[in-house]
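First comes one chain, alone, set out as structure tokens in the form predicted on its own.
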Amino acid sequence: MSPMLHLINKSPFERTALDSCLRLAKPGSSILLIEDGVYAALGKAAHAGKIAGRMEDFSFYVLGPDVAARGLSDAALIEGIAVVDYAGFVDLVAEHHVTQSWL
């Protein structure tokens, strides 16, 4: 069974979903940042260290169309985060047997 896929759709500046996920998710899991959750993937954001420090524990992904919709560039993202499109999002869901959405 594949590890769990965690979806974060809230900005880390407004909610604690990212912190909760990083604290409770099991190593080997995947974390996909979508909607306002993409702000956590910015290399110069306050939360960048939290993600960069956990790259060995988790696979991190960000939804590219949500990055673009917020006027951001892939170049501004933390190195090592994979950018996926909607088809990649579907592939991630299909690859994991369990998906957890963090509110």
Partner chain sequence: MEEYDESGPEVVKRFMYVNRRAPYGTIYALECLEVVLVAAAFDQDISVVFMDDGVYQLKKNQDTTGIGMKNFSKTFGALEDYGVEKIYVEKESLDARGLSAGDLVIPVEVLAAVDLSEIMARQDVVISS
Second form
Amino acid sequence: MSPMLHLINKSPFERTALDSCLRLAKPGSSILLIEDGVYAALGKAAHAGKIAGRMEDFSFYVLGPDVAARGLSDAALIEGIAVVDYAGFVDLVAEHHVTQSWL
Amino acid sequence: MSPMLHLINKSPFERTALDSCLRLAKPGSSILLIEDGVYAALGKAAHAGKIAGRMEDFSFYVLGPDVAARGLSDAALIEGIAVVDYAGFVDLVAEHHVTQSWL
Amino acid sequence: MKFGILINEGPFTHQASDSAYRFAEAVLARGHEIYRVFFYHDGVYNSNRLSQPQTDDRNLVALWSKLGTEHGIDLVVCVGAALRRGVKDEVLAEGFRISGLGQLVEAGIQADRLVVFGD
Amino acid sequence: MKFGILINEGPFTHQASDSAYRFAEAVLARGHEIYRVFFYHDGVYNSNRLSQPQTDDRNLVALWSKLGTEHGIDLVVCVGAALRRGVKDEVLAEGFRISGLGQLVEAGIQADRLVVFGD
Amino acid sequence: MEEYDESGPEVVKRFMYVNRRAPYGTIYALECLEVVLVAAAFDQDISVVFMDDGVYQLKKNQDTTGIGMKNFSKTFGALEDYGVEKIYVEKESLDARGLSAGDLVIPVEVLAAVDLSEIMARQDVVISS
Amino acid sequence: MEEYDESGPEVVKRFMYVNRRAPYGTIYALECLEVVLVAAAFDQDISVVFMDDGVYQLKKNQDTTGIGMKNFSKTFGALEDYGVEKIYVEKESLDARGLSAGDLVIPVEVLAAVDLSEIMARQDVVISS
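What would you give as the form predicted together with its partner chain, now that the form predicted on its own is on the page?
Full complex below, order starting with the chain above.
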């Protein structure tokens, strides 16, 4: 069975969705950060360690249009996070057996 | 000037409203927990220390009808939190110069 | 004492409107006055008279409408927030009126206390 | 591949409907099919044809309506969620239909992928 | 033929409904329960998960008379009658809240995150709200 | 007479608008800005606070073309023209996000929580969303 795709759309500063996802997602899964979830991808922010410490367990992606909207295109993202556009978002959903949104 | 009343309506497990309030509220203020904010009043929950450790800085209140709705009437609340009803909520607002909601 | 109330969320989805309603009832029971209830953000949905909850559920639109009418409380729906969300005069419940954000600021000036209910 | 989309929030207040719309466009551009878009919770507000955002803002109701009509996409609004929120046939935009929750479950069965957008 | 294969009764998918929100503060808990009750009528493999603040949905002794809302916690008892038998609660979420299975309105299977994780990964459709 | 006293121009209250939410993920940031622009027309003492994720509202270089929403960050520049001059940003919130005043679209007064706390306590009306 192919691994799952997890969607995170909440800021790691305000909600615990990312924490719960990192606790429950099976290693080998992929995690895509969208909407306010993209703040979790910032290399300089206080929560950066949460993702940086799990790079071997998960494949991390971030939605580029949401990054640009928030003025973060010039900000350093955590190393190893891949930036995708909406077409890439669709491809990720198609490539994974099931998608779970951590609302 | 009379102290402020701060309203918290978010669960301490899911949002950071209580943390921000405890950081910004001036000692001497009052804090009323309503809606999902009442979960912060539970003595046995992991976050109990946040409030228990600030008992000397703030007066804490919790809205009884919201406690009962959530099945917590028989649960031990953190010692020193006063339970009020909606009339008590109104009195608290009237007694304080200004009310701030931490949405 | 004169109270102002600001409601930021629609009925049902968040408890804000329920809490504000019970608070408003208690304000009146305590002998205070309600200067205005202002509905902003998704709060504008509280004025949609088409709302038809299940018969064993509370009907928040009807409750506000009744409270406003019976006690002469000014229920103001923000026109800008309402327009984008499709709340217009043709679906407005009795007792509500649509007006501008200045009415919120005025409530802050005129009321002795302003309490915000939201998400 | 057949995609199902579930939208839990109304237009404007949360980005959910915007994200879902851009995702739906990309699904079609990638040559996939959209089996159904199901509107639940506050998502039912996306079908309110009275919605009238400022002229320089996007009109999500109109965008969904157009996407559904032009591509023959089934846009289903949950009847229970819609009734309590006052979304009825008399305000329903073109291209949407009101039906039961079974349509969501069926979308889960029939579509190869179901993606949820919400708060 | 293909259409029959897809819509016929032999297509059984694993559906998981994930509850992570407290009751009453928002409507998601109630409306998710409404989905599960409808979903039970379909011949699919259903499981319901309660984790994070979602475990509070199942807390015993809810009394909503003071807030004017329906106490829907009693409806969870109907899940078994509807044939919904896979009801999982995350142990870590219970522990953090000082709760145990005895505090809940219905019997549930309490699972550690690592075990719940395995079950989640086997689903075909995950619906959250 | 009493009515004149209350509504006359000499009644000046301290209004504080508190922004704790990120832009675009929700509409609160935009609609709060709409309130502030209207409020500026009243002769009251206005201050605007950005803290927690609210500081992201002021981040430079926002480009919303890819998400189809209006980039309203440019409108913050109008606050000064509207006479809104007390714009406070909490230092702790900036620090936690690896940001500094130079990353923001407008000049602001960066205040430590303990100092912001003093200003908050002096308000007559606090509006949050």
